[in-house]
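Just the one chain here, the form predicted on its own, laid out as structure tokens.
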Amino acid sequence: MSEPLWLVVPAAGRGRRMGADRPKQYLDLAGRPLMVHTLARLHAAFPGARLVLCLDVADADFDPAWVPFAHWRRVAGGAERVDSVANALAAIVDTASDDELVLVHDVARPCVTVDDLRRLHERLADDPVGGLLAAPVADTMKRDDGTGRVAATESRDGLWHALTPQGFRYGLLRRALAAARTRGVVVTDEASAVEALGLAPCLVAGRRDNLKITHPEDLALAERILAAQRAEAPSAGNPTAKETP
């Protein structure tokens, strides 16, 4: 990489929808904790990046040996994802420059491919705003009426599923999150905070198998995705967690 790159991975969530006895980032996926797979993919794409890992202050499940990066730090996670990201940015205020790129990636997306990661990074290298991996909506979209019945069928033209990573320059992202907090804007992802400033992040088409593990059945699906990716041509460059220390 020609310029410094920061990776922010929020991993302070409790994953209550999984109904498990531990946060989802520590659940078993193909024989290793889910987090290990995610960090392995990021490291394979960006081995020289600097990682900021956001963990709950009371987290007793984390093992530093799972982190393959030479330069990384742990910071306290917040009550919400946006709070964790804000904490990460504040922790590197004396190190990061305003024009350095920050990629924020969900710890619960272990199937992101190395090719998608590198393509996003290349696309954002000269973009004045930043952007995110995303996938065009393929399904028919229904809006409910509040009682569990269909109120309308919405056009899917121009609709995209927002994925991660999402990447923005350090100074812009920090300003966007601070402005959203001051104005009471609900931030569902980094792009929404940047949009609230009147800017338009770019959409970089990514693979649909960049699954976010949210529900119990997603673990089995993710394991099948990882197996299918391993069976692809070696040029896909998608390591498994078993290839990391």
Ligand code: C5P
Second form
Amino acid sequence: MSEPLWLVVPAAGRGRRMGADRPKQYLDLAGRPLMVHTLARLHAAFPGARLVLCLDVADADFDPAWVPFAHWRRVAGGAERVDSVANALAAIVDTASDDELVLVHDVARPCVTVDDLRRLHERLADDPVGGLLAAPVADTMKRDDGTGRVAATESRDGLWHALTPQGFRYGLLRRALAAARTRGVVVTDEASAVEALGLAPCLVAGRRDNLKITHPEDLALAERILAAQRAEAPSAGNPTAKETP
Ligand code: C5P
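Requested next: the structure of the form predicted in complex with the named molecule (the form predicted on its own having been shown above).
The next block holds the full complex; its first chain is the one shown before.
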């Protein structure tokens, strides 16, 4: 790797929509905690990267043995995802340079492929703004009227699902998140904070199976996706079950 790469993994959510007894990053996925899969994919793509892992201060489930990176640190999560990411960036202020790339990846996306990770990284190497993995919207989009009925059909032309990782230079990302906080702009991903500065992040087409585990049925789906991806390997470069810790 030619220049230092930072990985920020927000993993401080409670995942209440899963209705489980533990946060979703600790639920079993193909015999291992979900978090182990996500970290293994990131490590397979970027073994020399430095990881900042955001965890709830009261987290009692985390095991440091699951982290395959040589350089990593744990930081306290915040009230919202954006606060967790901001904490991660603040924690490395003395180590990170403004021009170093930071990829932010949700722990809840264990099916991201090594190919997509490397492609995004390559695409962002010379990009002046940064960007994100994204997938074009395939379904017809409906807007509800608040009572469970259709108010309108929205055009899906030019609409994309924002996935992660999302990657920006350290200085720009810190500035963007700070500005969003000051101006009270609600941001649910890094790109929207950068957009609020008037910049246009690039959309890097990624695989549709980069699923975010959100609802209980997503776990079984993710298990099938991982199995299908392993059958595609080694071309996809994804670690096999045996290669994960
Ligand atoms: O809940 P949701 O799936 O939208 O969260 C996206 C990601 O942000 C997850 O990886 C979750 O752990 C993380 N998160 C966080 N801090 C919060 C809320 C969510 O790190 N306060």
